[in-house]
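Only one chain is given next, in structure tokens, and it is the form predicted alone.
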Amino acid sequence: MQFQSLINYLSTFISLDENEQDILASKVTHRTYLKNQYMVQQGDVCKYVNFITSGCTKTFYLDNDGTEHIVMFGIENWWIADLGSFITQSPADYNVQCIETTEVIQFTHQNLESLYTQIPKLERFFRKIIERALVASQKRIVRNFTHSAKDNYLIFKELYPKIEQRVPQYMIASYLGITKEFLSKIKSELIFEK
């Protein structure tokens, strides 16, 4: 079934035959991590790129005063890694932990290499994947830079509403770059414009 999750999911992008499905789920592995803990820590080296077939994580940035700086939260049909960890094999910039118990379909960077030879195709798939991930990242730089907190809590509410339901608000928090005090006053401000 989390197999089919995958196969469903790339489908919207590529289409593989029986074969390559064969070669593909040969190369994978399925694992279910237990809420907090951890698919990979800061510091280590990111063994794994992982689809979330059920689930929910927070990719962070611990800095040296113990304060997290939530960068991504990641959901069903999303890809969650340190990937300039995975990439580079070297150590991990960022730590993700999941929110919920988490099941996934992982690959290693070596079974990732041998995939992109034996099925060009997912080469082509993956770079247009993250493609989408450096393009989003560089959108979210900029409303930094050009939105308020309050405009850039409402499009996270647009963009990923799904998330503000499954994870606490002090995390949303974080991941605006705000305190959870001024998100409160933020929503309150909100419910008493409506």
The other form holds:
2 protein chains.
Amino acid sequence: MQFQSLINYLSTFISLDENEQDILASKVTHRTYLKNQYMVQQGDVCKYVNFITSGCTKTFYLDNDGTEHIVMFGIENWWIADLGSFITQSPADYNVQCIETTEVIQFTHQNLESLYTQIPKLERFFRKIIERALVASQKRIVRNFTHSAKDNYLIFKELYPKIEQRVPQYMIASYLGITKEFLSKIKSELIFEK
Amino acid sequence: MQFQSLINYLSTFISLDENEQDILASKVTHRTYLKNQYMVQQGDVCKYVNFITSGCTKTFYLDNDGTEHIVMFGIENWWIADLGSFITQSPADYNVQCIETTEVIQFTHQNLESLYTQIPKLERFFRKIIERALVASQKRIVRNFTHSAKDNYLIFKELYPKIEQRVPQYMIASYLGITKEFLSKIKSELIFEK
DNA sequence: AATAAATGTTAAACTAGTTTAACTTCCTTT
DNA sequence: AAAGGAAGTTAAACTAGTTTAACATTTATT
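Switching from the form predicted alone: structure of the form predicted in complex with another copy of the chain?
Following is the full complex, with the preceding chain placed first.
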């Protein structure tokens, strides 16, 4: 059952007694999105924070030319939302679309707020998750500046080997901030170098 | 007095009663760093989260060539630390150096943890601050991909007009991920365009 | 099995940003 | 007031990554 995946995941960070688990269960819902469906659309308010129990998503920004820029991918045990939109309940800058059929456990803003109050351990947990995400985000900024596209591709493969196998190459190029043609060139150079 | 600056700042987010203010005061220390002094050095453990009451700092990464890459600046009412190092109490990736004489209020890891427990409002406050920082960091990643160096410079000026006036140009170039020579060229083009 | 659609490749011409190096201007320190 | 260092500028040669366009391969649909 889906909810159990969340409990298992949380148990590696915090321990919740039966009562707390029941409270949590009463505040979340479960949903399945089909491949290509949108979890969040640019311009809509992001209603949920989503915990992925299975599947794969991409979070992307559409620029004025209609080009998509992938901000992040999401797989099992990742938290996915347009955080800026969710916390302020204002229109989203990003789209979240499913690359595979994706099952999630959803927290509304109101339910999450009430969980924070009822189970302070959970607020602490989310603070720590967000701290880590911020550290990772800052590291990514520095990486982008200090490394060539080829190095960044190799680092990506090492950091997220599971994602590299599941998403098309042109999306990885977008995540790295380069064109699919250039990534193709990089890959052929890497094969040659071996 | 320095501590009052922190209280004033916090009051725009949360209200602390006298007792809570006293607890807070008992858990922080004050320190003045001179121009060019280091608040954090790459390799050391980042011992404090610093709230700047006056002055200006740069947080930067030194790559293998010895080139510095500025991750962020800090001015009055900003929180400065190597967050990754602070939360795990492991060696820092970044340096924090003062661009001006800088006064800060410092929180050790232990004191901050105990404040979170004694004043849950403060944990909520920090969660929100970090959420915002994460949103800003993700936006910066997308900005870097979607805009030219010239656009990013204009955006920087608009976003942080106070910082632009206080720090040398070559540091702004580093923050933008371009060379000082190219920023110089961009500026001369902008003058010409007017 | 056939066709269309999505994904991936190659190569040539191009451009945004880097490198190097020489020079200028401004700021400190004596 | 002079001298030295830090910060900023200019320009030429270069390179990492883009653009365009044509083609190849894989995957999905009938």
